[in-house]
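Given as structure tokens, the chain that follows is alone and in the form predicted on its own.
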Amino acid sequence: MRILKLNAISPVADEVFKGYEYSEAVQDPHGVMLRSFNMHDYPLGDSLLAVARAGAGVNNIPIEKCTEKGVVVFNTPGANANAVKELVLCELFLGGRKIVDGANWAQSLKGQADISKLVEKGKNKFVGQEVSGKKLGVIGLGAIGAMVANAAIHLGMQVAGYDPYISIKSAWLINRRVEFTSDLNEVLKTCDYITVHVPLTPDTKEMFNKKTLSSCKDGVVIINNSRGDLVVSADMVEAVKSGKVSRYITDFPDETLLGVENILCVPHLGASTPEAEDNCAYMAGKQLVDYLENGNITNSVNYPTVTLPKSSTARLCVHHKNIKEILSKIVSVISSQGVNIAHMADSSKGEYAYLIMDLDEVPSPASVELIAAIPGVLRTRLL
């Protein structure tokens, strides 16, 4: 099998990969390594089978044509999310305190005389506030928004956790001290600070805009890890000059935040951590080696997750639409070869679905070809 890396990979991966061709010169790669790679012109060929991000975000990959295609996107859910969380605790204390504003002041010092004397009396200019007994409101409660809720429980705050689509496994994990609400209003009237964990959708993109800014409590601190475009730049410059925002800290710089004062910016550091990175790299290429060897989906932005153990003679992988009838139609060109069906594991994901058939025999290459053929199958895989 061939991977192709299209980003520098933790060297954790490489250990993960043995026995492939994996590096950055493969032709005609079975398999796609990245992180922030634009693949959104890159060439789909037809020996690609799968692509794994390393990292949670996806905006950079073809969704939709890998879809079409056949073609599994894996991502890493949480791989990254204690060292998201670290960043998160670090920027409520720069939301409340002027660290980093006291700290350049001070650097302005250099050269003058009597510096203590100065910073005693300079420094009440960069009086700030404890975190402790504020309330903080986690917008969205996935891997990363359920750590920073029980690590901001600890730190002896109040939480308010907003999630309209909290999973089992994370409502399972989260602190009993955390105080649950299906209003967002009231998220926002009632905290303190504010911080957003949640995917760039359609249905989120802009959601901190000039009429939700307005109906935040007077002075909260916002952070923004997740995407920027989750927020409107200029009414939160607006908001951030008028008072009703004390502070917007966001891990997206971008030319309208840059030199606003009380506005501090991150370079994208959320999940920059040799840590995270061996995690993220680790957990990509487990996935990305399960399919290609097994079949197996697990962690996919555009498949099911669907997998078997494998224990038949042959399996056979099918990529096709949720339509009607249509597994009836595979299962019935297996049934007329004469082929016992052992296992079978299909599920689907909005319009698309994947099949898993484990069979006593391996089939002739001509039923796999009449399967193929099937309207609405797009792609079918012998192992």
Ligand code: MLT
Contents of the next structure:
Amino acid sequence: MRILKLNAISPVADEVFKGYEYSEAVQDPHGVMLRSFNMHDYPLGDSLLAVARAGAGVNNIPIEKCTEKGVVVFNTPGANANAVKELVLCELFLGGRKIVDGANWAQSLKGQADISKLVEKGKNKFVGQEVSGKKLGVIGLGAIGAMVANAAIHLGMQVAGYDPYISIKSAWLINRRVEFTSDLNEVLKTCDYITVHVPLTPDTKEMFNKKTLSSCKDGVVIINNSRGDLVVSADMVEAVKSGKVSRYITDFPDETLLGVENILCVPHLGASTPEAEDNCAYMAGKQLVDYLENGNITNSVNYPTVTLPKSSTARLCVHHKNIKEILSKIVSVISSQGVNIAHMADSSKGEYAYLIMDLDEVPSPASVELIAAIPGVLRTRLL
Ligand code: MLT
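Same protein, different condition: the form predicted on its own was shown, now please give the form predicted in complex with D-malate.
Let us now look at the entire complex, which starts with that chain.
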């Protein structure tokens, strides 16, 4: 099997792909491993079975095109959450205190006489506030948001969490002192600090714009380590210049944001720790291998989780549309060949579904072709 590497990936993945052809030069790959490489104009060849994103965000991958071709897209939710949480905590402090400006000013004193006197005289320009006692709004309570919310409670902050799609897993992990709200406007109006942890989707794109920024509490600090396009940069610059937003800290610099006082641009460092890079590479690699070898799907963003311990001679995997009677049509092709289905698992995610069938005999190529020809079947794979 061949895996194409589209970004530098932690060497931890080299171990996971032992026995595979795995490099930047692979042709006709069965799998792709990447971080932020933009795959939107990348041709999806017929050999391609899956794409694994070593990270959480998948806006650099053409999800719809992949789904229609039966290409499974994986991500690694939670694998870099601690790294991002630590950066957010650092940014909460940087949001209230003028550490960066003060440190830059201190550097400018080099070569001057009596530096300690100059420091004491000049430091009042860099006075800041403490986070303890302030209110933090966490928008998005997935793996990262949940960790940030809990850590902020321990910093003595009051925390409001907003997430209309919160999972049971996240809800269990969240400190009971975090107040849940279903009203985004409430977060905007009442919080001194806001940190955003949502994926970039058509619904979340530009969620911080002139209108929502004008609803914010005066002097709010906004932190964005999720994606740049969640914010309309020009509107943010205006809000910062007017003092509505006292500071904007983002992991996504752009031409409009750079050089503006009280906007701190970090060069996409949220997940850039060796620990997070190792965790993401391992998790993405393992998920990819389990899919390529066993057809199991875990943590896919476009297909449902379907896993089955392999128990029979043959396994037939079918990507199909989530439509009426399709399952009975697939099963009846197998049954009409006199082949027994030992185990079967099927699940759907929105309009798409995935089926694993463990069979007591290898089905004939003709029967697999018949299944592939059923309207709504997107891909078949015999393992
Ligand atoms: C993510 O979406 O998790 C990050 O962008 C990961 C990365 O820096 O590659």
